[in-house]
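Okay, so here's just one chain, in structure tokens, the form predicted on its own.
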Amino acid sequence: MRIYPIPEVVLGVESTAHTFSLGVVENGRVVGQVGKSYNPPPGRGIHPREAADHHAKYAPALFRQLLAEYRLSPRDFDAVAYSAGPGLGPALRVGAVFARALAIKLGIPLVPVHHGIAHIEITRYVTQFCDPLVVLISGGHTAVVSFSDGRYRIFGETLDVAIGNALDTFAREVGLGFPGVPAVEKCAERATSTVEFPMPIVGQDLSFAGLVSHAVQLARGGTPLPVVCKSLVETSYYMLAEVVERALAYTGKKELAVAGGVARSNRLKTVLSAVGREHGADVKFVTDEYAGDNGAMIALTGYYAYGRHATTPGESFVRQKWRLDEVEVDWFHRLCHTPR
């Protein structure tokens, strides 16, 4: 593959699920971002085609907004990075086509970015951690990972649905609305007790689908909804905490970084901070601004990956299923010595 020179300004395009976002990075520093999210009708989850239609509708206006807010010209960009997966196929394709069209028009390279790795890199950026144990938790991801031998390696992960998706699904089933995580946590605050839940931890891996089914059955069977919410939240977070604790003990890491949209959770912050203190690890969470899906994290990771990962303007792909441990992270160590 051709090795391109390091760019100065990279545009990032994010479109994996319900959010279409554009971000800009200049010389390794985040300049800013704009975005708009698709909100499904009450009682429904995200429909891939409806999300894609939303993204296609708002993409041109968001690009104009980005240029105006940050006083940019299209000719200022040296490369376009886009989220190539994992994610919803139709939504991913909108972002890929938008990025490819810009790259062809401007005659600049494209950089495909793994969405999960982008969450990790924006978290390393804001926490200033060099080589942390990473907890990646979002609507589509639940994994405990660490860098080793050229890639992010997975210590433990969900075997079915991600923790964010699980809580969203439960919230939808019991009428708490979308997004589900804050709604379920808010409901849980009204409870003064919990009921017993299973804790399906398989080796170092986790399973959340059964928890959702159990919680829905309890709620429909007459258990007070706040009690069910509190029990579901506490069980889910303590399952994750157990795997994180094992990973800290095994790896000996003294930095714990928490990435992804669910990192906004105050309750989870309390739980994981306690785990860090127990093992003498410094715990930091991605800031709320960059916790959810955003174009800045795609632009930043595209900037890092640019040299060997860039392609010609007409070449793009999407992968609905793409494991983060399949991606060569050849920029990892140089970031520990790069001022930001």
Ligand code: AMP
Given for the second form:
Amino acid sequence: MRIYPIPEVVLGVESTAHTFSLGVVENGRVVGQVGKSYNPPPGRGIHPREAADHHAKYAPALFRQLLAEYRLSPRDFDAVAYSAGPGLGPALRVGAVFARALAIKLGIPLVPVHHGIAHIEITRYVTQFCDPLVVLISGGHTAVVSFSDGRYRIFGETLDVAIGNALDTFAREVGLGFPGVPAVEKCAERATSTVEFPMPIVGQDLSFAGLVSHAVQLARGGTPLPVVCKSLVETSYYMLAEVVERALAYTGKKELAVAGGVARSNRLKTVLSAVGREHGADVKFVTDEYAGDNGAMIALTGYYAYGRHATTPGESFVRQKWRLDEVEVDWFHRLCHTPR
Ligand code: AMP
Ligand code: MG
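Could the form predicted together with the named molecule be shown next, to go alongside the form predicted on its own?
Below is the entire complex, every chain and molecule, led by the chain shown above.
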């Protein structure tokens, strides 16, 4: 077995869904990233095969762009981290094959990374929070998470679809386009009233799928679209706020961090800031550039995870379904004491 030195420069490869992105981290600092997203034709959801074709088509040019923009040579990389899941199988495999091919060519290790944990780590990095309660809200995740006993543990999650996915589906069904969350929020601004919606919360868990069907039915039945949008947005965000509130009370955490693509929502920023204030917690949101799927978060998490999780260059795996509480986060405490 080869012993690899601790990496200084890590390349990160992200390809779980719409976005193919490459990022670089040097000695624990993000250097930069490049990326390109696949947009399905209007009225259609993401097709895994088409997303994979998109990623395969643009990966080589993006790699050249990354090298040129950050004045790097392939020989500068000491390790390649890649998003191993959860995500769309065909899209994940493009990233894994790209990462593995590079690792073999350069003779450097591969580090598989959990995509959801990468969203959390980039958020800890930009907020400088040590031990926050994290609200992870993206196209694929809706979970309230905090570190305990060696892993990120889940203190509430969706039972069906993610909040971003729910709003994206509704937007698609009623012709508001993609990305759905900002489109539905914009439409909601024109409403002066709301209609009653169910609020399916089961213990600490949430269900969004039924809300979408209900909203589509109302819109098709003639309820003004802005009224449906506002009702859907407010109901979903308040459901999330309720679960976050209980998790803050239970865990007693004094930092609340919001991670993932939907963290860009201004309305949600207002709602979650109010929840944090009420519980005496400092609230911070991941910055827009690192909110959506990005290669920098994969490089960063690969850099942290390297010691325990690196594999030899020829081995790679993908896992379409992969819970984040299955991953041992042995690097967690190191970060709290390192100025970044
Ligand atoms: P991610 O899976 O982390 O890339 O996040 C994708 C989700 O972010 C999708 O559900 C989008 O609708 C949502 N999104 C994109 N832009 C925004 C925005 N400006 N505000 C809120 N959500 C957004
Ligand atoms: Mg994501």
